[in-house]
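In the block that follows, a single chain appears as structure tokens, in the form predicted alone.
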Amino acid sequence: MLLRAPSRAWPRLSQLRTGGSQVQCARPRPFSRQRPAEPGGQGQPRGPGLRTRLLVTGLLGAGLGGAWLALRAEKQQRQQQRRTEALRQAAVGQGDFHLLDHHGRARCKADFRGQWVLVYFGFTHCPDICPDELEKLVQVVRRLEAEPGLPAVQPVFITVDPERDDVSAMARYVQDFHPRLLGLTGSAEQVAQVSRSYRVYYSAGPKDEDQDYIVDHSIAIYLLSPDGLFTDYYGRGRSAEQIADSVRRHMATFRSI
């Protein structure tokens, strides 16, 4: 069986050439001597370097970031303008008022025209909330005072307790907060009129054995524009930083009417 195996299982001897007593094989082809192209050699296209790609990427990122910030600022401005219009339509702070400041001078709304004004309603015997809110109002004023180019903001404190907060009591009280804080008081009718104008609720509680009492009242800081119009308000939950940011935005978008 083994002797009859087909001859194709073995290499073909006919591929070998015989010459005399020697067996010669076909000469192999020589290997190519061409060297591989070196990196950066001539004729090879070169792409942008790493530094260039990083620069392009950075410029694209900066452009997209700037566009996003611009759109965000525009959106905030539109929201603020809609809020301002809605508040003005509410007719808060309309009409004039006639009060006395803590120096005894007569004051009316026209005296503050041309100024940005932050107003707080409270009373000098308030144990905690009024001092805290006035301190916050003063922090806002100081933050804005520290920024060159911004107009000055006039802080104003209006009492809702005219029975005890006369001119001298207001003078003693405001000096502990800010040198430009202006205290305003008046008769019971005058205080009631300005409080109604700004929709401020207040109610004196029962007197104790020492004739002392607490006045329950609304807690808000009001912003008036240089036109004398009610522009915004800030509740107790707003921080000094948040209020200052809001005032800056109102200043930036203000247009006199």
Second form
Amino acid sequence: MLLRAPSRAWPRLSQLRTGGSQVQCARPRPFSRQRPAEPGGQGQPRGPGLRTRLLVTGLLGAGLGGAWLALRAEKQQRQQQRRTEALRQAAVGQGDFHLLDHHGRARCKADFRGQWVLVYFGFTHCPDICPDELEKLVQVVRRLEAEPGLPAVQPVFITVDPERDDVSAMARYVQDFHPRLLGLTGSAEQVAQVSRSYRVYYSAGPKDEDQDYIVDHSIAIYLLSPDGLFTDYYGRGRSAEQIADSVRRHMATFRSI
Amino acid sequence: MAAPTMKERQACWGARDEYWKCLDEHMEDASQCRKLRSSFESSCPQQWIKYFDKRRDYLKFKEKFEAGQFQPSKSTANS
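Shown: the form predicted alone; wanted: the form predicted together with the partner chain:
Let us now look at the entire complex, which starts with that chain.
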């Protein structure tokens, strides 16, 4: 009797459920009459099965969920490794550069190892875009500087106008933006080489009677990881906030090679 | 020739913005903005003035284009 009472309650529930969707409106009578007689006999072996089934399903589900999570973590890690590998072989920022900073000291790529670097290419006679972009770059650096626990970011400005932007012109220019902004210049060949390496196009326009000219050039801010790898770039449309968020994310997922 | 300093840049941009505002207010009629034009010209290097004039043309075109007012056939017929 004790066993039967719950087993009877169960088929009724199941009948309600199936009846609800299929039959209730179409032919409610004959179904509801036939049903109670039929499950009475079969309900007994099915009743306790449900709990086991639920348990098995639950365990299976949990197992599958766990396996999926583990797989996902592994996949993410593999993706990260693939990305680092791809960046190492990327055609951007390969090789070394040899330039002079705005104090007149020789600088090469290895000097920036261990530091996150944000680089912008431009020229000091630039009417509006370079000052805007440099101001943005410096704002990113200020935002990140304000957060304790984050590694320092080195802001760098490389000229694409070596003819006019000598060491002293660079020194005059960078001081307006940030005390740590480093200006880099060099010979026409050295500048051509570093620009080619970062896929920066530049072309000086015609000179006017004052020997003044405007240099047309590609506009992007590059992020280099502490391993010196080109890691990301940001076009004109990205705000200082968006760039700072992206740099923060790269810092969080970074693993040195 | 040394590049303009930050102060000089800001003076130039300020004069440019005032001149552009005048053009906006007078339906691009430059004859109404001669004074501001000469202040713009005296505050910026000559190259920058050429550059900013072109830039304004471009920005105006972009504005029109984005507002859907730009009619390609008409403008090519005019030019």
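Rigid core here is just the name for the largest C-alpha set that superposes within 1.5 Å across the two forms. Predicted, not measured: the structure shown is a model, and the values here were computed from it. Residue numbers count along the first chain shown, from 1.
Check your understanding: For Gly63, is the C-alpha shift between the two forms 2 Å or more after core superposition?
Key -> After core superposition, the displacement of the Gly63 C-alpha between the two forms reaches the 2 Å mark, so yes.
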